[in-house]
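Listed next as structure tokens is one chain, alone, in the form predicted alone.
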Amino acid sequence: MRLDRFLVSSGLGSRKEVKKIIKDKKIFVNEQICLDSSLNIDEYKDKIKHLNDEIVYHKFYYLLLNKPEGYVSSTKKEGKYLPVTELVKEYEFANVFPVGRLDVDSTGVLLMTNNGTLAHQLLSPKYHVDKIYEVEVDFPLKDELIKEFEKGIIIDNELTLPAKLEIISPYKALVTLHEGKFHQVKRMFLKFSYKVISLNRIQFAFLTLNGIKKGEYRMLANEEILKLEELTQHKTLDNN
């Protein structure tokens, strides 16, 4: 990989800027200053430097959000909402995008990558990986919805997978889902006429917000990253 590439994908600047900084001699490789901003570079084995700081080169990224309310879950400005992309600026060099979608008016989890491929794996159905919802909704839950979300329910003339229904208070609600279809969670609701007040995503897989505030995030540890690879190594039983 050419040295200015790495720079710019390890987040240190745009090309123009890591040309200048190439050039003002504050780049190191092997110990040795660099003033060859195209000189090839391996970037698992060469020692980068800017300055004193060793860079990491991280071929895919990790970011946990706590969506707030109010943006659009894409890399583009919808209408008057602003994409969750603004919301991790300084990871815009390595081209994040949310793995699946939340609702403008939603919040909770919200897992950002630049894994095409794992992205695609973690929200397909057949890997059963569980998201839940907390749910509000405008009047008084009834038990028998747990059968019926059980059983799975008929949206654009197709059944959902079954759906895990916990009553919590006559108004809220936890719903498991192993699938996403588009605002799922809303038309399951609508189907026994109840409208759903608030959503909030408590969980994606075995992440939840931990701590992380309304519109902050961090990065996930290794650990968390080689856990969500093993989830969608095997498949199911059901769907072998």
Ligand code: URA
The other form holds:
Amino acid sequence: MRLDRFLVSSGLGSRKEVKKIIKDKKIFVNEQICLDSSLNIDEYKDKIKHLNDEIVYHKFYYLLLNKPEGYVSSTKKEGKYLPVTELVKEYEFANVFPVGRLDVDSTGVLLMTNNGTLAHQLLSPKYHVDKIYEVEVDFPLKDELIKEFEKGIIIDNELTLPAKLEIISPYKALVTLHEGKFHQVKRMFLKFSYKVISLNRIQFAFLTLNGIKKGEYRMLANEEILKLEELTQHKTLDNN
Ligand code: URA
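With the form predicted alone in hand, show me what the form predicted in complex with the ligand looks like.
What follows is the whole complex; the chain from before opens it.
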């Protein structure tokens, strides 16, 4: 890979900024100052430094965001709403995007990455990745709903996969889904004339927010990335 491309894709700056940094003798390739932006480097083997800081190559980036209300799960503004990518501006260079959608008024766990293949697999019902939502509704919850969610509910002319409903207080429940139809949780409750007042995703696969404040994010650790990859290698439903 060309040195300037490597530096841009590592987030050091734009192509123009990176060229200036190289010209200013701030980039070292294997401990030697390098002035050639077009030098072909081996991103896995060569040691690239910006002054004293080593730059380690990442093909893909994985961020765990605590989505606040008022942002769209997209890379583009929609109407008056800014995209969630505005909250992870530092990774704009990597073109990360949200894995699936949380509604504008929904909050909680949102994985962001630029690994399109993994994102696609994590969202496929085939891989049975659990998503857990904490939901508040406008009327006291009835126990009968538990069975209805388990049986599945017709949405878009299709029966939803069995969902788990745990009632935790008169107006609050946890819902576990293995798929993600458009506005699925809200529409499931609406079938029984409940309006969802608030919806917070507390878990996506094994990922929870654990101390990440609203609007903040952290990078996934390598073990977490490997675990996500493993999840998509074991299909839990049938053999297709
Ligand atoms: N289901 C919904 O209805 N909304 C969300 O944001 C996520 C799941």
